[in-house]
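A lone chain, given as structure tokens: the form predicted alone.
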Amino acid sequence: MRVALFTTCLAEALAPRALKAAVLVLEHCGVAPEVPLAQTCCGQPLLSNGLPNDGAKLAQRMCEIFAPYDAVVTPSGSCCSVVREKYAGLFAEGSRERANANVLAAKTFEFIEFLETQLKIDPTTLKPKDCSANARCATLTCHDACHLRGLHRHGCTAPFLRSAGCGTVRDLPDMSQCCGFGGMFSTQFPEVSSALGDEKLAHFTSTGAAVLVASDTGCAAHLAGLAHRKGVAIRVISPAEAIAESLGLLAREVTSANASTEAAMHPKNGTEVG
């Protein structure tokens, strides 16, 4: 099976470590992912701003770039949902472009979804052999991006990581609530965005966990930025990083990830503006 890694704009800019972790875990599972260098934005910002014609041009390009591959994997639930839920509707029924969009949609998967539904990975087989003094077994909780609902994957990250022995996984109260990022929403309604983020951070703090696993780079950047400003001790990582660290494929960072996202945050409220 020929597999492509759909890196996404935000992950390339803010979370290259998450992409590295995705490659390492896929290789551990017997897959050698390729990274098409021609890939760019999927068009989500354009669609969010009511520019479907411009978004359609990027969608066509995406279909062409990923045409040679049997599967496309991405660490971003929101970008995956755009491909799966939005692309086909950008083109006329019966058109070649719509057919191509349906083909891409059928073979595009969020990272944990790909492991579970396509590779049929039993998460218990990913349990580390030794989880003693190496600090791999952190206490963590999970936030799933709202866009995972459309993929019928909302709430699936925590059970997989728990079964994979990635640490002590604690339930996040009111996990179904939006973190406040919401793509362009965070720049158009910053006060509401920040208020929702503050509530999410309060829920995180109540769990006593040291690590927040976020299934989308936008959510991760938004919450890390807010936490940095408010002095909330939090380390935000992706599901791929949680698995890679647990398996010893990736060294666990001892410093907070907040500083790496600082430059991309809004100077007043912590929301991502790029």
Second form
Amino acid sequence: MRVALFTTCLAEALAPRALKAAVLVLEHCGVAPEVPLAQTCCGQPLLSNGLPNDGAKLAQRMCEIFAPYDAVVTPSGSCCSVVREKYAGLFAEGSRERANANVLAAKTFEFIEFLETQLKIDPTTLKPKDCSANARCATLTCHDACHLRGLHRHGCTAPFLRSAGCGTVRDLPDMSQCCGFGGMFSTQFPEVSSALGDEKLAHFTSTGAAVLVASDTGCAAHLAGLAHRKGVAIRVISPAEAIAESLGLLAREVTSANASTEAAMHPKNGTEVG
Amino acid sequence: MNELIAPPLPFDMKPRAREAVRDLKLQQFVGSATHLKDIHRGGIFDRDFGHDYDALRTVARDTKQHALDHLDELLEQFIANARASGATVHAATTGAEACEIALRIARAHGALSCVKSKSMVTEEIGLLPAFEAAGIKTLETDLGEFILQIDGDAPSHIVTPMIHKDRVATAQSFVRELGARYTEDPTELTMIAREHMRGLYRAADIGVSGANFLLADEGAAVICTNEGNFDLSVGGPPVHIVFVGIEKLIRGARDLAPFLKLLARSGTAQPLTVYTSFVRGPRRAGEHGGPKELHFVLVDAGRVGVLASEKRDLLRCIRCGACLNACPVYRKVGGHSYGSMYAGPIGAVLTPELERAQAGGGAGLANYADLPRASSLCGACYEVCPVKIDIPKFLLHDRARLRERGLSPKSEGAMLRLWRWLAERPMLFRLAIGAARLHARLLGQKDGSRAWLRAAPGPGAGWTQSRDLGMPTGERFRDWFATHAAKRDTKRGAR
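Starting from the form predicted alone shown above, please give the structure in the form predicted in complex with the partner chain.
Following is the full complex, with the preceding chain placed first.
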């Protein structure tokens, strides 16, 4: 099976560690992902902001770039939902483009979804063997990207990480409410967007967790950026990073709630082990 | 009309939204009420329908869509059957026409006072101001609407109109306007309103209400209330007028069940509203209650235009308010930020469309250009809609229309097109991302693996208004992967 990593422009720019973690975890699961070099942006900013024709051009690129692969995996819930739910509708019924879009939609998966439904990984087999290392593992809580709703994957991250023994996974109160990111909404209505983000951060703080696992790079950047401005101690990572850390594939970062705010907020970039 | 829900056009949402976010009371009242309602809504559907919930919504969607697809036939049936039952049926193309019809009826009876039951369409057409201007003293009999009326306030939610107020404000209004003694006890407050209203029901010359459903095969209306105020407004006065949007038509009582199961559960997490009233024809010989004259005013006010548009699905809406309760943006900005009696997600798509259909041309979106953009597209509205209206799809549709007509910021459009141009050129795209990283590394505050910008240039300025932007400073993913993949392949080759 040829598997491609659909990196997304946002993760390449803002979350290289999440991509690294995705590669390492997939390899741990016996899949060696490839990274098609020509990929750029899936077109979501255009499709969400009134430029469907421009977005369709990028959608066509995506279909061509990922044509050789059997499966396409991405750490971004919302980019995944664009490919799955929006692409086909951009092209005329019966057209070759529509057919290509349907093919890509059928083989594109969000990272945890791919592990769970395609590789059929039993998360308990991902439990770290060295429990003493796990004891140092962070207390986590998960915020799922809203766009996982349409994929019927909203709320699936926390149970998976819990079964995979990724530290202590606490429930995030009011998880279903949007974090307020919303792409360009975050800059068009910054006050509303931030107010929602603040509410999410308050819920995060109430759990006592040190790490927030966000299944979308946009949500992660929004929440981490708000927290940094306010001096809230939080480390925002992707589900892949949580698993990679737990398995020791990526060096664990400073996560102790007792560590200084600075240390908790600006952890060292993980380095590959072995 | 009240400027809160009928603002000067074009409407600018942003100042109201900014103000609402800072309004601590609004944040508390609207935030807690919507969260609670949304949780209870989910709870009652789980309890009563479990996995069948989705099937029930599908039935409701298809039933209402079928009715809309046959609206012309249903209208004819309804008119014939309502007339046969002794009611008078009027058709109004515009809101002004609907008010004029009502005023004509009122004048014919020399009416000076009116009791009015809650109705969204009467808010839409501005009936109350029209009656007041004609010297017809009108009492809102829904408790929430009554409190808003005496406060000169306006509804901010389809189902719970005074969601932005609390009982302290109500207590103060009752002291001020009704001379009541101060109490914050909800039961006592209700009793005060009840005392005030009871006599007025009996004395009123005319009763007015909306309707939740029209049954074509019986020429009857179905009205769902929790306070029984509709039954009093139809039982007392000699004349009653039902105002109703034409999209409320369904074939008959046989189609009612899915809607009654969904409406109250979606809106207030009740199995049914306390009262589900059926009205068919005026008082008949031998009957003791009911109006001597019953009028139906069938209101178009843009609906026929919506029906002919790509957004016809919006007419399926049964005004349950579930999308408002579930919407993160509504929870933060409240109803008045939408500048319409229809707030929240459904309002954001319906308001410009009704306005467009009435005013013609591109007026609707030009007048409400902020509404389609005021959404994070989280999809919560679609998830809770009992008739499965894909609201996010219509928001995107409107965003595209805004862009086509040059109603979105030009600089934003240019930037997005530049983005597309870059995204078609992978080398340049990488360079652009690299430039952004370099910018952060040179100007940002270095901190572990990231450089944080407190003020980003250009399109990033909106971002850094309230958030920092953290750009990674370490190795680029692609460089790491190139080395990693080479190692991986060597290992494989060695095996």
